[in-house]
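This document starts with one chain, in the form predicted alone, laid out as structure tokens.
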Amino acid sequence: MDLPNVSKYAFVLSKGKQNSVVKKGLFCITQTSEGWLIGIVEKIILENEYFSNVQTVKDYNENNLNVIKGMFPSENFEYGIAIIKCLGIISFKDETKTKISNIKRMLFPAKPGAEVHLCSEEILSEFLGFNNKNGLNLGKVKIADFDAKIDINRLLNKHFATLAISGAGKSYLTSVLLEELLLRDKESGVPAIVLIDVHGEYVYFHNIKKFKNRVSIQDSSYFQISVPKLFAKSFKKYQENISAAQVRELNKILTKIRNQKQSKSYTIKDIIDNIENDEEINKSTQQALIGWLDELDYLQLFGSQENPPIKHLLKTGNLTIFNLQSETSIRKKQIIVDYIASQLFYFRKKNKIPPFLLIIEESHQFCPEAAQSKAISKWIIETIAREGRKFMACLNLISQRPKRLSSTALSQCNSKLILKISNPYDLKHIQESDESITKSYTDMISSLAVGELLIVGNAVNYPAFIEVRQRICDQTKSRSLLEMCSHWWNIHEKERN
């Protein structure tokens, strides 16, 4: 075995250990040269110098169990090594050890025979790189079990993604996280938060009494955008086959429409008005307008004002949730991200807005990795993924396809919070999207149970492994498919048989 070196060494197991203390994926620390040396047990190896021989693994078989036992214990032959991965040299502020002065890479192979301790949880909390004061309890580390209070501008202000396959546990930590950010002290320091809710999974915390004050739904039904604040290139946005020649009578056409309303107050159908009015306008180019715009207005999220008015909406620790699920037509979800993502980032560029953190569902449908997609709402997410940094315009990514997630987005996500992902084209996805998720990394997010989850980037100093926390407020029951299909028959068909 040729260890110990700079990126792993080995120890053996006190006897009685190996199937009691010391597990795969625990932490541990013990003296270098250079300083405390942390480390994780990558892997246990079991190891019986007795059955070192074939012949004695045959004799050991063929005859009697308890009599060859009973003349030769081959079980005081045991020990168990532990192959332990190097994370990081530490150094402490004084001598009680407890507060980390500096971490950096080891350059000098651990020393043979030194003593090996389990890391306690104080060192390990800083190490990691928590916040156990005012950090987001997100649940407990795996084996090491405490509190995971992860820093809320690390993970914040670098945007981070959230990603799993269906039912694993995407929706329940997006709620543990609403919960972490909706019971801080608005005196400490929370953004204002924006949640586009595709499904209506989170539209309960309205009920929730301890949050009703700070939850707003606004459902998609009753959204609307205002026309008269529509530039020309901005129907070109939302009907891309209007051409160039198309968007310069529509900008003589608007221009003509507010110098003869002082209001400001029309939609498209007025426009559509001047439009067949105008005698100067080619008639090609006339028809083709009128069938763009009559489209547009077909969709009903064009009117005279703006509906709910974004720039009044948002309020420093309040969650605003918008309610997609009445809404089947992916292209009006995408008008309704685009315009809502658009205007939260210009009002946040002009300081008219608090700090904001735009958490998008099902994210890959609003800014998809195909280069072909035409999906609006795809530019201003990847802009933001890109600018909002340095305006503390926050952004989370939840996907259950990150295959299918834009790499420009997902690449700028600092932070990844991922449960269990079976798909080897999404694992290799992700991968390619952040360095430090190696190959052993995406084996083990495979196999994750529904509730567990690996955070990694910049919220950590190092990847962890964490078990979510309960919810405090869970309001939501979960029902199997036979008691739905139960109470189906009980409330709609069985009058009638």
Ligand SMILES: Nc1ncnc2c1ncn2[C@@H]1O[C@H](COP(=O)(O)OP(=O)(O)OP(=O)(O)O)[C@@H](O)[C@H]1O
The other form holds:
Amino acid sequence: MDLPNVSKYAFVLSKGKQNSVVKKGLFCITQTSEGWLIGIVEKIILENEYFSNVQTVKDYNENNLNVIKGMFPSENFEYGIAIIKCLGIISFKDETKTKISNIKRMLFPAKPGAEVHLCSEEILSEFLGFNNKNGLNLGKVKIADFDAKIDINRLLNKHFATLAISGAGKSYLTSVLLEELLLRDKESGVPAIVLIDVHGEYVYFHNIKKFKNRVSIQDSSYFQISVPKLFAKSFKKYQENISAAQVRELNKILTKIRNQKQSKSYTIKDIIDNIENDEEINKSTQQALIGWLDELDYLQLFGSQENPPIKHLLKTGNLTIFNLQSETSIRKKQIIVDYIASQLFYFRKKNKIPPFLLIIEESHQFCPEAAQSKAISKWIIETIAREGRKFMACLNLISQRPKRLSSTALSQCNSKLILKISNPYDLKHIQESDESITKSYTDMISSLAVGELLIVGNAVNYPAFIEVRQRICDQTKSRSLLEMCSHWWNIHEKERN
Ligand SMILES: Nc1ncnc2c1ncn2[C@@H]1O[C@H](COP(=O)(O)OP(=O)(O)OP(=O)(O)O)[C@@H](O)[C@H]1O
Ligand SMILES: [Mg+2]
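What I would like now is the form predicted in complex with the named molecule, since the data block earlier showed the form predicted alone; can you produce it?
Next comes the full complex, this chain leading.
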């Protein structure tokens, strides 16, 4: 073994400790010439010199175990070696050794023969970059078993992604995060939260008494984009095949309508009527425009007024859920998300709404990577990902297919909350999007259990594994497949039998 070196060292476990205290993933501390070195147990090896000789093993196995065990105390020869991955060197503020004054990288290996101790919770919490006083309690640090209180500024100042296979616990984790944000006192500072809820999984928040005044649900069935607010070129966004000449004609018609109608309240139908009655317009342009607009009108997303009025919707510390559960058309969902995100970013840039966190479930549907699968909402999501930080417009992109998520958007997510991912392509994609996710981390990500996550990036100083805590307000008791079948039978089929 070429240890110790600057990135790893090994130590021999004290007798009796090899099975109990020291485990893979435990944080340790040891004194070095540069300061105190914090490391994590990466591997534990058990050695027994007694069994290093093949003949001894053969004799041991061939003889009656009980007899030979008494004669040869092989257990006394057993010892454990822990391999530690070095994380960083800390200096303490004072002699009490309770506060860290500075963290740096190691330049010199650990000292052979030095004692290795368990790292205390306080030190470790500070070392990892948690905020014990004011942080978001997402759960417990694995193995070390203390609260992982993520610093809200560090997580929300830049964008973050929640990634995992289906069923690994992304939505559950998001509920925990929402609870933490909604439980915070508004005076201490909480952004407004907007959630794109594709499956209606978060609507239950509205029924929780203590959150009732802080949660509003906006059902997509009532969603409306205000037609009078749309310019001619905005229609091109929704119907990209409209030609430049057609946009010019549409512009003329819109100007005419605006001059006619002082109320400025008109719909797509009114525009179509005006086009039909226009005598100057070229016939083929007229037919084409009517076709494009008719198709848009059919989506039932455009009306004379905006609903809900996005500018007045957001309040700090409040959660606005856009429930898209009843929407089946992916195009309609993308138009809705595009409109919400564009309006939010526009008003935020003008400082008309508070800083916000926009959480997008199934974000690969709204901001896909592949050039062939176009999404109207992709441009605005990528724009917020690139520029939103300067305006305190934070994104949380949730996806079960990181590979299908735009790499531009993903690479702007400075922090990542990664639950179990097993698909090698997805693992490769996230590894490429973040240099701190090394091969050894991707190996561990694929063996995580439901509700376990790896947090990496800006939110923490060092990657940490966390067991997500239980939801405080668990109103949605999830039903098993068999319970659902039996429920269905009771309601729909029992009578007929
Ligand atoms: N930390 C946890 N503690 C207890 N149960 C959990 C935890 N995380 C997830 N679960 C359970 O696992 C199941 C799947 O979780 P969840 O719906 O959050 O998965 P998901 O990653 O959002 O999946 P999908 O991609 O399909 O939306 C749920 O029944 C949930 O109750
Ligand atoms: Mg989910």
